[in-house]
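So this first bit is one chain, no partners, the form predicted alone, shown in structure tokens.
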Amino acid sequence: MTVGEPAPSPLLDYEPQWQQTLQWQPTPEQQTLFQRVYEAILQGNQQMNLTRLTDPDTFWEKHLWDSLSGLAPWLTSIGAPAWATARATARVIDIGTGAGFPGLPAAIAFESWQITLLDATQKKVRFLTESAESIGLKNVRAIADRAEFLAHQPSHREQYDLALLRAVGPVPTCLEYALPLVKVGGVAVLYRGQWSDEDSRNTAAVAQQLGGKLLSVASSQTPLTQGVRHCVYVGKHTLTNEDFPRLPGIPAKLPLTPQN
């Protein structure tokens, strides 16, 4: 922070939200780090716009729950599914990262894992990677890149372990992005708002293009203001046609309809 700027508001560590919901709480360690991506993030908004979620209860809930809810299998071994594997270790790409959500957090949560920030806007790239290394995030890398271009590379291509997704697009252009990189045995994981019945078929429909098949929908309410989320995760269980992404650009002004 600036000298003279007043000291950003601690984030209050919601011991009861986080077990109630997650099964889960951070260690004090741990919820240092978020308060270090919390102050990291007020300082990056001096130079660009990385979210207007800013209050600290805000900023806890849509930020920092958000990203881990999606990771809620992985988070305790209790009650999860069969398709979520324990992992001592992982290699993660968060799609479309921005501000570093939900990378960030998952970095934090999962010390073990290592995770690569994808970001096609340099300036963001240069200031995730500043900022974890300040945070002192080991385990943290940014690209700048996009995942038409990535995806196509031998040493990225259906090498990860699991792929993140939130608020980067329809969710056939999510798949496009994301299941070219998840090996197989890997998973893409989807976090979405409203979800139908009518989504799921769609969504199973185009995974199965590229390899992938819809896994499960997990519905979850907000902790602070009951707000609906679905975090949606989608296997992958054949490798995925060379074709796939296409060119930059055409994954999200045409995406993949049930039909193609």
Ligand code: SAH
Given for the second form:
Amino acid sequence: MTVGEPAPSPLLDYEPQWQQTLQWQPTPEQQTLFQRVYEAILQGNQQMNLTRLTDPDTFWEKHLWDSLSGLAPWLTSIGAPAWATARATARVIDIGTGAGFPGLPAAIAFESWQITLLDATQKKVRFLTESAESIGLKNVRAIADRAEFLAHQPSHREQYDLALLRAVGPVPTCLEYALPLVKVGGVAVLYRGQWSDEDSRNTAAVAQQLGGKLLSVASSQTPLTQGVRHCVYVGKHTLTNEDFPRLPGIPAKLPLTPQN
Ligand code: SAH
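Output the form predicted together with this ligand next; the form predicted alone has already been displayed.
Shown next: the complete complex, the earlier chain at its head.
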């Protein structure tokens, strides 16, 4: 904050909401880290366009809660599906992370996970590297690159236990970015809004072309404004053909179709 500017209002702790929806609660240390992320983003917003969602309740619901709701299968072992085995030292990539969502809340909630934040915009990545350092998040690194390039590098290809994607594009585009980066046995987590049975059928068909298999679709409501959310989990079953992802821009311009 620059001198003379009012300090941002603190985020409420929302204990009952965390508990009721995700059967999880942040520790006081995690609460402090959430607050630091919030402050870093408000500050960064003065230099660049990071997010429009800046009032404390909206930030909590649309960024913090939403980011962790997709990770519900790993937050609590009670009732977790078989494919969400406890991953003590998971390698996780957040593709198209923007201002750091869902990757930054994931790094705070899962201290033993190694989180890679990937974004094509250099400016955002510089902000993320500096913020992770000033907040004190040691399990975060940020990389400026396009998913289509990174996924062909041996040090990244099929190296991640989880890939997270929120607001990055149509499902087939997201799958083409994500599945080449995920290890066999790993999972791509797609954060979506509305969802239909037809979406599930298309997702299953496109996932299959990339070595993936639709595992589950979880539906939820955001706790403060009752917005519709779906989280789509796609498992990696076999190695992805080297042809994928296609050249930069192609997965977005010509998304794979169920018939390919
Ligand atoms: N996940 C964040 C940001 C979404 S905006 C959130 O939900 O708040 C989409 C982001 O994806 C942008 O920052 C954009 O730079 C990035 N992006 C889009 N296509 C990409 C690609 N092919 N490789 C890497 N990053 C990409």
